[in-house]
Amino acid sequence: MTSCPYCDLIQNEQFPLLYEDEIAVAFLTPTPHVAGHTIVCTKKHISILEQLPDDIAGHLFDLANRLSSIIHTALNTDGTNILVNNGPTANQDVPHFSINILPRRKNDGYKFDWNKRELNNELMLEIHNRIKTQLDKNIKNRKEEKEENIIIANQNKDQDKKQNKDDEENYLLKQLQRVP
């Protein structure tokens, strides 16, 4: 198995971290696109966004948001880009999910040259419908999953109540049996 450069950095006690908690770290990347280029990532190796549990994703984006503001103030920048390169085709060059914070200054020469494409209405509608269908399925599945979890939790509560009642009854029976 090849090692992960971010995992190696995180495990290197000599490497200076900007931030660390039980879930995430933030550090200046050794290969920055601009001065102050900061990486926010999980301590645990997770390759892509889709593998992140929702609570951890929320934690990482909250941290990126706070760091963006801090970096903006500390470096007196005009703004920041917050980027996620999710998968090799999306230019993810390290196989560890990360959020990039790029401090920006007016006329800093760093450009995102995205070539915009025009799509005809028919193709736009087809793409819209395919995404919407998949989204609706996902929402339905998540709703059903949550409902199942609620049912299981309620069943567990009922079992706990029954067990507690049984324990109480057994205790009382044992106490009665001990009476001379």
The other form holds:
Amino acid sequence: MTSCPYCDLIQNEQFPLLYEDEIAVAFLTPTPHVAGHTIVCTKKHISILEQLPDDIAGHLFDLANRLSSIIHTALNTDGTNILVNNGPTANQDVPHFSINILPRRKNDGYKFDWNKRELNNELMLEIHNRIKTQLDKNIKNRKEEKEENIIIANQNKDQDKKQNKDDEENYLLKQLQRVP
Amino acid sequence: MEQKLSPNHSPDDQCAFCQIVKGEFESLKIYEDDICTAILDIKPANPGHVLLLPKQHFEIFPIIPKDIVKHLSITAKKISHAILQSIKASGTNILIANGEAAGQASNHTMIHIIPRIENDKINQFILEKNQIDEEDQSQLYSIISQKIQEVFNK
Ligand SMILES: [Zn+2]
Ligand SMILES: [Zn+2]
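Right, the form predicted alone is done; let's see the coordinates for the form predicted in complex with the partner chain.
What follows is the entire complex, opening with the chain shown before.
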């Protein structure tokens, strides 16, 4: 990964990290949007949220949440944003999945004042239906996958048991054969 | 942080989002389990803008217990994925605001999941570099780093 600025930073021993564990790192970005702008990301190169395993996603967000609180206290700010820009369309500017912690101050001139749109009922219902159907399907597929894995695991166990039983029978047989 | 960011504590029965969670207030739910509820924002930044709410009333994100934070983030990931698969969107912004200065508008904390479309003219999430001089950056580093050490090595 020669073209990833975050991988380069993480591998650079001179670069000061704020935090490091086996999975994640946190550091002040060299391109801060606001003072104290901190990045939380995986050590391993992962591009987007959808590629993050669940447990690692949980770990990163929990870490970002705790760090946001610590940074807020350390810098005595008025608030914090935790922001993920997932995909170039969502303004992701580094190809390494990351959580931004943005310490905020009153009147810092920065606002999440997106245009609040009014959609007609029909469109709202259609969007609702599409997302919900997809989400339900994904959850069901995952559950089935898990159940399948359990069934396979149990089958293997049964086979092991059978194998053990066979061995036992062989052993008994040998024992019997020894009997004069 | 808790006290500073949330001076006006409001009981659950006055919170619109608690009412939504309990089903006393109409909403378009896309997901629900024991811990959280996800609804469509009625005034979205883009079609498919989702609000993911912990069922329990927490005023800001940092006071949420670790297990619930993890569950919420994994659920946000699933919702983001379903959005990208099912509607016209090729990216998502996931946003949490703690405190009024950060744009928090409701005292029931939540995660915004905002679908993004090419050329949608939403420019609030562009995190361009602003001028912070080297000296400040290293000073910020020592202040934050020290606090992190304090908390994590306790
Ligand atoms: Zn990378
Ligand atoms: Zn509430």
